[in-house]
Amino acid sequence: MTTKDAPKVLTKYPNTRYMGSKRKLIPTIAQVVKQLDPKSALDAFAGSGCVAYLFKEMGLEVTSNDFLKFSYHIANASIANSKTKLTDKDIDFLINTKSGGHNFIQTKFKDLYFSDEDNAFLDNLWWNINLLKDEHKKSLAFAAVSRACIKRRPRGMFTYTGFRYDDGRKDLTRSLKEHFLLAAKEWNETVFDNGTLCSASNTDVFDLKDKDYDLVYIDPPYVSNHSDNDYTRRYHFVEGFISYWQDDEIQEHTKTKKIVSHPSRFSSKTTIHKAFDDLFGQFPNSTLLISYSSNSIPTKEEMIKNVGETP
């Protein structure tokens, strides 16, 4: 695939440092999907959302799903949303309206990830986001602040405190307010109507109902012998921010003040084989497109065998 033929998602969709993002595989995935010629698709583990956005760009009726709330808002802003954008008036309201008296982040996360000024900005911003009446505008704002927080952090993660991994990137010199303004503009630019009814959901994959999707894209958090697949641990701060930690339990004994991770059958070597068996059988009328990591469990050969044995 030439640069001219490459999907616009590679230039239009905000790039991320999201763990496991398939952005580099977008041209390959696009070629495979083009050959399959589906009309509808489910991205069952959407993550950064770039694959679901590719499907939308290709004219498919897309359902994007992820168990993380901040990933859901990214999809609701860019996949399910076909026309709504944050106006200049909205952005002015979000960053300049004083909510007053809210300091949870300033207190709980002081000196852990961001400056006092950045923390105060986040405290104020959350309350203003929730005053927006339009759900797509809320999602655009949550997508923007999630991107801002991740870009503001060295290495883009929250598994450590402080700034000891400062790599000299310009992103680390910008305030969260500056990052938010840039991200809001970027997410606004992703909004378009592909002529179908796309949607976003925030649930466990096994709670999804089969809607006879032509294509189901599967890229779960694979277990590995060399690393964990705990996305909540890496992005707990942005995940907790979505509900202002009202829906999440903070593990107070941890230095990072991380939240309790979402239970997943894909997180354990003892349950992951059965999880894949059940997942493959969940969509019997769909073509399954699977992204696979060569150092993961189960092995490629085991997965192929399981698909063949699925009734």
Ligand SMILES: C[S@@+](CC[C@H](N)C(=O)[O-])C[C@H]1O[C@@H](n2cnc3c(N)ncnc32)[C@H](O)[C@@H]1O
Given for the second form:
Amino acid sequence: MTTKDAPKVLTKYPNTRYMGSKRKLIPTIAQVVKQLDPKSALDAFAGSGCVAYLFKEMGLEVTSNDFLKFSYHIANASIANSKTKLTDKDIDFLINTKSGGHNFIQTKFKDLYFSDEDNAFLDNLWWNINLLKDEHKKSLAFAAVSRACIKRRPRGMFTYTGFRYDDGRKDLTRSLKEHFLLAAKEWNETVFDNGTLCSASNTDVFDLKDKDYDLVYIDPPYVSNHSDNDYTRRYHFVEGFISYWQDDEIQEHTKTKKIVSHPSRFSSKTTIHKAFDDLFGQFPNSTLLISYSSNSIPTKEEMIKNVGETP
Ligand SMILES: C[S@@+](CC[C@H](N)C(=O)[O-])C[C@H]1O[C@@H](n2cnc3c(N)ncnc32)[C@H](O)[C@@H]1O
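Show the form predicted together with the named molecule, please, because up to now only the form predicted alone has appeared in this conversation.
The complete assembly is shown below, putting the previous chain first.
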């Protein structure tokens, strides 16, 4: 496949290095979905949003869901949004308006993840984002700041404190403000109208209002003895930022000042089998397309058997 033929998602959609991202599988997923020829699709565990964006590009009426708020804003900015962009004036407002001395991040997260200057930028930015009236603009700004924080962080995560793993990459020499400006431009470029009404949702998959989607794409965290599958823990700083830590409880005794993880039935050996059973039963009229790691629990054989048995 040449760059010219590559789906826009591979050339235009920001590459986020999101844990478990299916970006590399996009050509395969595109091929499978083309054969199925659905008109509507749910990406039930959207994460970085790249698969939902592929579906949008293929002309499907897409619903993108994830229980993380920052993932929701990415989807609301790039999938549900068909025309709104951040203007130069919006961006100038976001970075240059003085919000009035808020310093929660500067004090709570001092010396943990970013410089004092970067922390002050974030404190100011959050209040300005919330003064934006348009929900898609807000989401574009939240998507941009999430990308900025993840790119500015060595290894793109918040499970350790301090500045080790700084290998001098260009991303690690840029300020958060510079990253934000670049990311705002990148998210703006993802906005397009595919002629359908796409939407974004932010809920546990079991709380989704059932709808008859032609296709449901299922890419939950993987349960195994080895891999990390706690998305809240990995990205707690950006997740907390979205509500300025008002919706989330910080675990004060931790060095990382992480928030309490959102419980997921897809994260533990004891709940995973029933979680899959229930999920398969939740969409009886849809074609289910599942990505799962072959050395995880349940195994491929167990899963196929269970789908067969779902009424
Ligand atoms: C493997 S990742 C998805 C990756 C995504 N397909 C991509 O390409 O970027 C799994 C996602 O499931 C979300 N998640 C985990 N448990 C969930 C639940 N019970 N309901 C909704 N989302 C959940 C996580 O926040 C994470 O973003």
